[in-house]
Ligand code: HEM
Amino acid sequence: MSEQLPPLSTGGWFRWIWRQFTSMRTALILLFLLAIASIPGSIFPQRGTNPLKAKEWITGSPTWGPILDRLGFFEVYSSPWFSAIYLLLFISLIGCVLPRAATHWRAMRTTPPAAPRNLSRMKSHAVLEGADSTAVDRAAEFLKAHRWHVLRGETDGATWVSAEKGYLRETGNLIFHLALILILVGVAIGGLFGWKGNVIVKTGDGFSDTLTQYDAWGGGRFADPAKLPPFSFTMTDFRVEFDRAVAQHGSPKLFQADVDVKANPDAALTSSTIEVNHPLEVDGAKVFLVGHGYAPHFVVRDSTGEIVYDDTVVTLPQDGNFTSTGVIKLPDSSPQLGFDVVFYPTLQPGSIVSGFPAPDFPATYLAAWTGDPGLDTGIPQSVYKLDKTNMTQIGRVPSLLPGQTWTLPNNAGSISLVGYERWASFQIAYDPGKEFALVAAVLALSGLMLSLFVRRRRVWVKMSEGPNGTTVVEIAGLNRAEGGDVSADIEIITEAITGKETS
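Output only this chain's structure, taking the form predicted alone.
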């Protein structure tokens, strides 16, 4: 029968739990769980970036929407369960890396172990007979010159030198794991203090960095909307060109927005061009160009002949050829009006989609509705959707061209298509932790390279007297990495002792 071990004390149980929690296996499990926990954030709309879409998802799914909302699936990155995994991973990595760093520091300051009594047991082993008495001295000088940690000694009449090299392997391993902690810190800083928002700007219009100007805005727990950088810009021109070649038909070749920028209300006006992957940076915030589309210009008259709408309406692209949809809501007209708008940059005869993204033959489809659009209910509505619950369709026109007017049925008024403008969508983001995370990522990559390509190994050179009175020099080595080989080091040391190249 095996001997029964004594039960662990309370302190012993805590030490055992702490060792399990701070093991690399636990850290990898937590990292895997964090990756899984991030998946809902890319599947479900998040309140921080698109609150209207999140509300629409919940409303459109009366069974699962409220359940997922209570579980935090629409605020994943600030949910308690995601934060708990993040914090546990952070603590586990610290508890794993810091003790190893202290152990490694002591190992680097410790001399190599003495030469074993029987070097012939080593896998890599060489013997030199008839060497002179300075063999160990030459070996020690050579090893020191090549930055080996060297220890000399004498045992049972044998003179030996012990050397070790490759501490950078463990150093790189520690740098890699410390860098992971720093990446978590950088992401946490960005998540707590950073913010980002989206806005659509039409050609000739401007934007000021205030909360009310954003179409959607989301910030970290400690991000203060009242302290946004006071910059502003006006989009003076937007240029886009599409490829007409067969292979890349419809792909954008040029995608640029010219803006006039003021870093603050009292600053001088400067001009800049924003392109994809070339954002505008102002006071720590970056302005990215992320999309574009068309805004057809309409003039609407009600039944009295009074102009109740004279503006452009932003339409959102629905396919690669920019078939775009939007709505017009006129709750104060007489009668109350609403329009579904479909804009075709290049209308194909007999088709209900655009044939090319450039405005070769622009036209619009319109459907007119009368009745209450539900803007007075107090429930937020998307500006791109028309609530037709209390409305009645009075007619439609399949293709209204620029300069044409459609007289609405039932003497409800008229609508004219004047032309169109372009709009561009921008994402403005401030992430104070991104540079920190970038430096940490470079450190992680550097540490990983060190841990992969540096070999930790030991070598010994022992000189003793042979049976026939000759001097025998033994050279042996040991690679501390599994499957490693130190035969090349043995050959080099042999050459340094003998002064001859080994075959």
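Everything numeric in this text was worked out from a predicted model, so none of it was measured. Only the largest set of C-alpha atoms that superpose within 1.5 Å between the two forms is called the rigid core. Numbering follows the first chain given and starts at 1. First, how it differs from the form predicted in complex with protoporphyrin IX containing FE.
In this overlay on the rigid core, L401 has a C-alpha that sits less than 2 Å away from its partner position between these two forms. The rigid-core alignment places the CA of H125 2 Å or more apart between these two forms. After superposition on the rigid core, displacement of the C-alpha of F90 between these two forms amounts to 2 Å or more.
What I would like now is the form predicted in complex with protoporphyrin IX containing FE, since the data block earlier showed the form predicted alone; can you produce it?
Here we give the lone chain, stripped of any partners or molecules.
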């Protein structure tokens, strides 16, 4: 126990703390802490992936929301405590692995220790009687040929050979732990230089890769939004199919977007299809199809009879059957108008939700508002929400079918549903660290397998004189990993010795 007590000098203290910190026990505890610290992130909605839900949670629980928010429960994986745990773990790992690597390097270049006096105490042990006097020579030759590290010697009139094999076990362990650091480096490269953005594109419309075209864009500290790869594409067609069988009714069976792509403004146009699991790779970035929905087409006339709106409006799906909501804002018409739009791909009369995600019986619910939609206040507004503080509702219709027109009350004008189009949403991602991380992960896995499957073991062959002048050869082995069994090695060595004898 005395060695556990810290010495009193400062340097001694430091060394003592460092030794504790880089011990297996610390690694074990930190691993546990890491596992526990990961749990809240799977229970509370996270800002990174689910900003709306996170906000709802915080506002919905006035006491706990802000407290948990301050503690980082809605951004667990970038919170100070989570980062602290894994950084400590990795510092401990480096402090643990580097000295081990040095020790291992030395061990690989030295010979195994001499054979112990009493081999019969080993769990795996064999005795050969009446072998001839070259048995040890042949055993040593055989072991060398099979890449054992070999030491020969003589004690008390007995000649012996001592051999060790399986150094790759420790090598694999070191590779594994160092590769874990490399994975972290790969993740960090992606985090610092990578970016991703989201954009909604309607059938027939195009997209070119500049910051202003994105609905949302986020990048790492060193990602330069002014230098995005200059590709562009047009979505020429979009196909969706939904399951109509009773089981999994309405679940998606297929969605595909056909696009015409230009890798840069001067490149030739190429056609391609983007599907789930089949992203488009262009100029180092990847374009993923992540969602889709409907964009009903309306024509609006104001009180003067003039057409003030003739366009499709993107509506966002709210449920599995694509009951979708959106808004139209017309601040320059007279009177100033605004509409809440709900699009039902399959209207069920009497219900306020869609009955099926495919457009079997499309219709819209509309609510019309007059007044100032507040677009000139300078405060940025969502294009999917109507700010109704200075507006009043003038009427609504539960279901407007394609081709129908609703004449607004108070002589405010009219609105007609012309039809609908589809839109698809794309995520465009650039992660320069992912290949690095993959290589590191494969390296880690290979090291792990070496470390767990290679057996580090020692064997000894010892020749001495038996009771009646015969030669006795003893063969014994020891597995250095627990529970291992070296009897197979002993069998092979025995055969190597006896096999040659008979031939």
